[in-house]
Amino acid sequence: MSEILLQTIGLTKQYGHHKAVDHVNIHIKKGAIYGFIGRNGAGKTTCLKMISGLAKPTSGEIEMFGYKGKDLGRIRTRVGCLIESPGLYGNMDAYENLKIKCKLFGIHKDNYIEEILRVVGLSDVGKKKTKHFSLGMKQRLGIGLALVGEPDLLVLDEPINGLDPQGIAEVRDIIQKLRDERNMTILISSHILEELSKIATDYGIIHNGSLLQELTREELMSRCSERIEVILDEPEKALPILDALGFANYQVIDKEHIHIFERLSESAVLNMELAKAGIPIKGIQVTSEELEAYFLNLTGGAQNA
């Protein structure tokens, strides 16, 4: 089993009577790109602030690199974070912004800043002041600042929010590169599941401060994959028929849906066999669910978006 690099136990943050984060237990494996998904206001940023040491939990515990409680202070430099918009000095260029952060960290290595600029794709911006940067360039420099000190865990809050498709692709490439070249573990939040699905290896879905589920990329893809969907009143009555026909990869979803993930061309045969057995069917179809639809259904439908 992969080593858990970060976990939270009953992590809670309360403001007055409002629980922004409510007993959240997340588990992030070493080397994972963990997509933390939730609508705006779901509690993502508050969670990430507590993990990054920028906010104090009301209750619960955070464990990172085997440390917890007061000992977390000893490993804070191993966590780089970009939460909300990057704090840039607008009258300075990218190199100068990074130089200030390096001084704070006591880093004076040759070519250190140039290497960070290369990783985030800003090698060619020269003396351009950051106040003239596009939003995508600012986000990439923000990631660059989070990389100062070579963290083992990178925490990114909505880094693709507001970016155009090219900007999103650039940030995605950087994240992939950091994981592959530096074996970095990355916790990245977003409200756009479709985009995170292109890079994340694991997911946590948060809604109204509560973690609804954690799942791997494979689990998410299987839930959204093509399937035969059978709609009927008492699904359990159909199971002996499925077994007799040799179906093995199926799931009873609720009290009137069965999803079958194999032999998709055999829905007509299945329909006929169920009818022969006197099991009335309301509907049978081959379908697949878009990732975004899965997320919306899980968090209460599009009307809450």
The other form holds:
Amino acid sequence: MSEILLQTIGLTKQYGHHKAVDHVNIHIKKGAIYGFIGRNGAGKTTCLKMISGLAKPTSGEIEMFGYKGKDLGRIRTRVGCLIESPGLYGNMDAYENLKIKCKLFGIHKDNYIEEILRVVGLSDVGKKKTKHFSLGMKQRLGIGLALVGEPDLLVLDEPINGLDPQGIAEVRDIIQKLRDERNMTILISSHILEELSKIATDYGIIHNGSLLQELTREELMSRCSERIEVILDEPEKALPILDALGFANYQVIDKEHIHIFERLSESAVLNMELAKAGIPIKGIQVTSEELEAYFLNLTGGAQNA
Amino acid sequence: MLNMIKMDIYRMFRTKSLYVIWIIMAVAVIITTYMSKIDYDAIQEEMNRQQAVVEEEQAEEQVNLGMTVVLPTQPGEMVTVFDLFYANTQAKFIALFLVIFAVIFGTADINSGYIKNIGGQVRNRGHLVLAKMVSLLAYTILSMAGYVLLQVVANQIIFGKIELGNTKEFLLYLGAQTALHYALVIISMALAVVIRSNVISMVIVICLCMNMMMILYSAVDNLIHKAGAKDFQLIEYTVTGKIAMLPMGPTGSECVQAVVIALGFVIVMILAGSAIFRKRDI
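What would the structure be for the form predicted together with the partner chain, rather than the form predicted alone?
Zooming out: every chain and molecule, the one shown earlier first.
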């Protein structure tokens, strides 16, 4: 099992009577790109703010790099973040914005800022004030700012929000490159599952402040792929029948569902064999799901989106 | 902490409003010096015509609590740099420019959102307020020094002659006023950090400069008078009150009192500002 770099234990944030984040337990492996998915207002940003040290949890704990509680202060510099929109001084250029953060970190290396500008694709912006930047350029500079100090964990909150397709692709490339070249662990939130699915290796789905599911890329793909979906009361009773029929690639999803990912044309045979064995079946069908549909079903349907 | 100070000083000198405010202050100082020359010439002319001392003696006795620039020079005397420095500082004319920048600088990182890039990565967020305090000390000293130089130049251009005035008294007064102005700058910055609204903070600090808090001070005075301390005047223990009431030839104890009041306010505002900023979510 990969080393866990970050985990939250019962992380909660309450504003008045409203729990924005409610007992969230996230587990992020070292080197992972963790896609944090949730609708607007689901609690993603609040969660990321707490992880980034910008907000204090009402209760619960964050453990990073083996540190927790007050000791977290010792490793805060290892976490770079871009939360909500990029915070930039509009009357300064990209270099000056980066220079300010370099001063804070005591970084005086030659070409350090130029290298960051190159990584985020802003080498040629010159003295242009950031207030004249496009949203994509601002987002990239925001990522650049998060990279100052060479963090091991990068927290990006909706970095593709509002970007055009080209901008989305550019940001995606940067994130991929950072993971591959610098071995960074990246926590990235979005409400666009389709986009996250192109880069994320692990997923956490949050809804109304609660973490609904944590799953790997493989698990997500398998749940969204074509399958025989069997609906019945006691799935465990059906498992010997499946084994006897030679089905190997199946998964018990919950107390009522079994998903079978092979021999999709044999659903009728399966139905018959289960009936013969006296196992009542509520439903059986061959189905598949789009990523977005999977997410929407999990979070209460499109009508709430 | 040292890195935070370096960061804020770098940021301060790259803030456009710093230079804009300095330029406006310079123009305003030249204008007030010119207006003072017109007033001074008018009084001289009047005096020559009537051969009598007009109301200026009375004016000297009055305490200027508002923002009117009143020249303390007696008719027949030469207008010194100290006279104009006194007139501009005790009217809180210079303070007005300093506090406007303090509010802008104090909240620039919060308003721009830049604080999100750094707020989580510092061990103690309260130190960011301390770093601003140090940067604003440099700003206050530079502004006061720049103003004195400008006043010298303005005197030469407008009055045709430079006379500093009583050097010892001037230096004492300058030192005490710099401390008081710094305290007012810190009060403004801390208020802005706590309130997080440039507009409201700006209104409050301008009201402070115009001594509009006199209504509040009077209410407090009345309560204290009822409690038995008949001679108590709260304004004597406030930064803006001290700026207005510090005499031209201050005694050592008056200067010490001014510095103690300034220091007290700086300490209280910084402790409160940094504590709130440390505990508050960004």
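Take the two forms, superpose them, and find the largest set of C-alpha atoms that agree within 1.5 Å; that set is the rigid core. Values in this document were obtained by computation on a predicted structure and should not be read as measured data. Residue numbers count along the first chain shown, from 1.
> Quick one: core overlaid, is residue 117 moving 2 Å or more at the Cα between these two forms?
No.
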